[in-house]
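Consider the single chain below, provided in structure tokens and representing the form predicted on its own.
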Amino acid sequence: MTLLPEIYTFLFSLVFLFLSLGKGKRPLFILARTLAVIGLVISFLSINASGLLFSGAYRVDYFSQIFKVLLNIGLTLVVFMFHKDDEVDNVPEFYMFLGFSTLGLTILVSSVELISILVSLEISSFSLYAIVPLRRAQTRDHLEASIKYLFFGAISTGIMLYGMGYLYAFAHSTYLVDIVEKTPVFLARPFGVLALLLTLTAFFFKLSLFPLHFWAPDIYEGASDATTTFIATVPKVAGAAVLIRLTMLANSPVSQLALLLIVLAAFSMTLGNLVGLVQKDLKRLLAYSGIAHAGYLMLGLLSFNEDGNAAVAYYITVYLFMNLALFYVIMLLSRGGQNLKISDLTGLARKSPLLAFTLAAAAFSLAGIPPTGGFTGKFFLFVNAFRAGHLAIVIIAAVNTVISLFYYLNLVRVSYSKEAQGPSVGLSFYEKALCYLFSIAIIILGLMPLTFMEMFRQAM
């Protein structure tokens, strides 16, 4: 029962593995959505499970279960959002790889031993490497993007292994609990800080944090809408969870590690927002937006305390919903599976008021405008970084937030202030329901943050 979410996610993937062996074209939408909802219910029922398994390498606690719920929410919403079998080749395989990737991430958030972290990360990553080329309307550039993703992922894993080797050399153990005991000694040396930073590399890659951001724009543009939606949201939840676990190894603020995180955050925010200003393709714009938001997340880690880590968990939750909302608008508008330009949003408020409102709610939240969850999340991150004495990076983050207003609000401006071109966009009942769900979730997270923050503090 302690491992029920993991076992069920494995069975979810196994069902579609066997279905992929059959012949004939079957959309399988209803089956996938039903199974995903059951998995979400199971993750909620298992939220209070606890245990230490596999010789202490696998810890099931409130922290891990909270993130498993978030991962299952992300998977379920992506499955519900995917509605075009003409966009992706091999639909059963698509669902199978989604399931295996989520399984790897689910195991990752409970892993408290270096080899377990590595194996679970690779389970997730290899599934994503396989899923990117499944786009039906492939071009040479799209295939090039999938190769880049594979190579950059392999390089980041190699660097992480190098860092893990040094952690093992210092602590003579691969268990995080043993490494914690030795951290005051080796983090006092620059080489020890470097070892921890190298170990974090693969998770910086997942979050598309500078300088491991190169893959994001090409992959976002080259993969199918559903695949991009998953890559842009769900793995980042698990990446944030493991970053919290690993940075907490420091136990107390470490000036060298804090300085490195500050530099990476500053470059990531500035690069993402400045390059985002000139983007015309919507998915490339969201890629650079993700690079910038990875920088914002680092502000919470800089505090090296429970409040800062709770702020990171809260912000990644908000990030999940606001990104899913924006990607869903893209998916509904690109009926043929083609990539959208910003100009394709022209007159959206006249063609579909609900889609325009959903886009506006998501864009306002990404920009950090009240009363959305994005504003509250940024506020918590900035306050915790300021309390930790990092005023300079808070000022840089505030300036970057102002810069980002230009391209986020431009999406709303194009949607509401231009004359409609083309026919109106018809939405089914369940598509309308998902739009309402995203909009309400973004606003509720902004208006009732303390409930969620208290839950995340308990998890920390």
The other form holds:
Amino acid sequence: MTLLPEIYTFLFSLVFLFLSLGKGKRPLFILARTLAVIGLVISFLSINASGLLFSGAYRVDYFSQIFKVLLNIGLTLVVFMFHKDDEVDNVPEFYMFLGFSTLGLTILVSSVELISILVSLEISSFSLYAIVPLRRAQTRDHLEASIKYLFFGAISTGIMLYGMGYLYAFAHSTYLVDIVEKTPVFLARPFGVLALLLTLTAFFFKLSLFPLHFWAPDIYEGASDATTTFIATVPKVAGAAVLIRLTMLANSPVSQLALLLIVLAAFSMTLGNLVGLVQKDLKRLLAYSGIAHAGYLMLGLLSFNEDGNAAVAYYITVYLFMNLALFYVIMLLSRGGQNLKISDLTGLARKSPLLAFTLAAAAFSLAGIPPTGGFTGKFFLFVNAFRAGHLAIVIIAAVNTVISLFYYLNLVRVSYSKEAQGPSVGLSFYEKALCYLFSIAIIILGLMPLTFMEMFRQAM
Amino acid sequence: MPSYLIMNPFGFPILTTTIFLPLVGALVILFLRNDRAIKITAFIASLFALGVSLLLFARFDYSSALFQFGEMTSWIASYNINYILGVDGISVMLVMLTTIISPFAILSTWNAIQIRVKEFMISILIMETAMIGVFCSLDFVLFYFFWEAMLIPMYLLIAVWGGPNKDYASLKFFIYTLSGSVFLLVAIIALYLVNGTFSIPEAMFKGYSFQFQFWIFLAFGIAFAIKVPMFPFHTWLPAAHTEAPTVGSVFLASILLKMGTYGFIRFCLSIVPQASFYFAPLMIILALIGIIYGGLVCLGQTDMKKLVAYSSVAHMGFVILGIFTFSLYGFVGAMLQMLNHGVTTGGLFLLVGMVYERTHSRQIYDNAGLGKITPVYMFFFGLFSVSAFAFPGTNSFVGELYVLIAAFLTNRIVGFFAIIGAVVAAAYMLNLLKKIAWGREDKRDIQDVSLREFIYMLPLAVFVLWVGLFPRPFINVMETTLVNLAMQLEKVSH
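Alternate state requested, the form predicted in complex with its partner chain (shown: the form predicted on its own):
Shown next: the complete complex, the earlier chain at its head.
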């Protein structure tokens, strides 16, 4: 059963589709969590599956299965983080769309043909367009955010289609295998590089890389915490996976493409970090941090080899955990449903030491300080970019690390060094366990990267 | 086991044990609730680390310049990153300094820290682990892990338990040190790409091209110069010192600053020797500016802690001066000064902290005239302040003498300016001592040194006199390593 994870995710969504048709609104947390865990187990069990389906358009291999596990980890954790005070309306629909979006992403990481890439990408995007406005206390800004997301998403898809058209024109085939054969010929021409770059656009959009980052701050601010958590993490994992697949098309270093990626990376991290400095809204801040991290990710792609790609995969794994950790702190603190300002973190260490610790671990990891996973991931990216001879971008990234430290450290400073106002935050056993899980994951990814790196290395 | 490592003669991994004992203590503290129990556990954990590190001396081979008590385990095999530990004559002394200072520093916080004792002790113990780790690591990535990880607890010490201006000071400290460190990281990767390994000894004396050495030295130099701190990168230091709690200042002055000079002597000299020769005049000039400028700034201070902080800038100038004379005398002097500064300045910060606990002021005037009120305190204060300006018979005299001899042998003008610095040091320290001892006539109600305080000051005082009168045992430990380093440099210079 090579397609088991996909079929299961589909069934997961169907269950909530039928539940959403009923009238009674029962709490569905236990059901959703159980189903998500089963999905995670299934994706783990089918990690060694392999096969080529649908006349070669759909490839199940170690690479895709690892990313499916990551996607399922992301989905499961988001479902676990979601709690009854969260202000998403229509809970069954929320789960349903999360499921469909994950389904699209799961198919995406296995697609090796342009049309199926497009279709799976759209399945995941349209589900997200639908859940962005699902917010109880909705304002015009929130609605504006969802419209923006829809428009930007559609435009980026359009650009991608345009690029795919060129790829097809060059290769006379929509299969990546055939395109790879022709790459030495068409990447030698500027137009070929342009075609590949245009094709990558939709994934730059998913990763919120400059210049397709405009949506991120508004969506993060406008969507509910749970939705933002999902959008900020899971689609980025799939986006990174497809970027790796597509740059692997190039096989050997392509200087023009590398140069373009360097420029995008440099702008993305510098812009993300500089604008991040002045943010007051926590989720907006994280949006800019995400833009900066999309830039860091590009460093691994520059080397066009397995090591670099493994570093990208490792970094996106770390990124998944550190972002989920930070968003979980946000979700637990903003029980009223309002967006959290940085000043709302004041005295968090007094109100809840565990939350403050989770926040600090995530913030230090995002900033890239050892012994957290953020450092180790960034280190691998730096080594690979440097090995490929791109010293300049490594230095830019290093300087950016320092810039970003200002606002990450600010989160820690506000929560630790200021005196608390307001009552302490009580956490249930379940919430504590999740906090511990995130903190430990971040530190383990920092100290013991070997197993994961070897795994990703094999998958490439 | 690679050729630069000597097997560990003990039946257990002694360096790993020393490094991680404090961390184990921190984990135990995590489950304790009683403040008193937490303090005692922290103290005992650091005492254990001290005990284990004393064992190092029992089996240390004085005649070898290799790295001893070696341990090596693969860590991240695909990048050839290993967990390599080992100490030679240079690092064993600094490990010792760390393990000696830590329990006394913890003892000094008994009454000073009343809020969030648990987090405080955990921070201190994690920092001790990271500090020992820095001196023992022989793999660049491992080294960098400890080097950076130390920033987090130090940042928290200043940011949470610091003075009124703590936000500014802690941020400045972190940003300054991190901005130096990221270049260190880039240089480490550059060395890896050339050598194919992150092992530190394997990167030494490889005869890289001058162009390469030049850039590596710059990257290393900025990171270490900020840590030392050398003029003009010193501005974070007074801010951090004045705002940090006493124990933070002690760690900062005694051990963190040594990491910068340790970096110079371990990495710059032996990995990029030609570039070190090339940059030596610049380094010496900056060191001299630091010595004189630091001294002059001290003359104008009215805040005791700030004065001691700025005097660090001057003292560390002597260390840099000694290192960049590339002579055996210079190295011995620099090493001795690193230890002496650790003990003397650490002691002075402890003394300032003690009087601050009583009068809640660090202004010299508020604490003046203690001579008649607290005689025992005055004894310690007198001893440490004469040591701070290298009075004969105290530890700093020996170290400074070595450095001055080396300086005069290199260049008379350099020696002349260094002497001026030494005189300025006498001026500001004697001035401080005079005011604290006799500056005011009025009787105030200030408690003299308590038994607990006496216990942690006494060993430091013994050290001051011991090194001052009989430095040979200390020099013996590091001599072989330093002779070897000087010889290697001699070879390269021809």
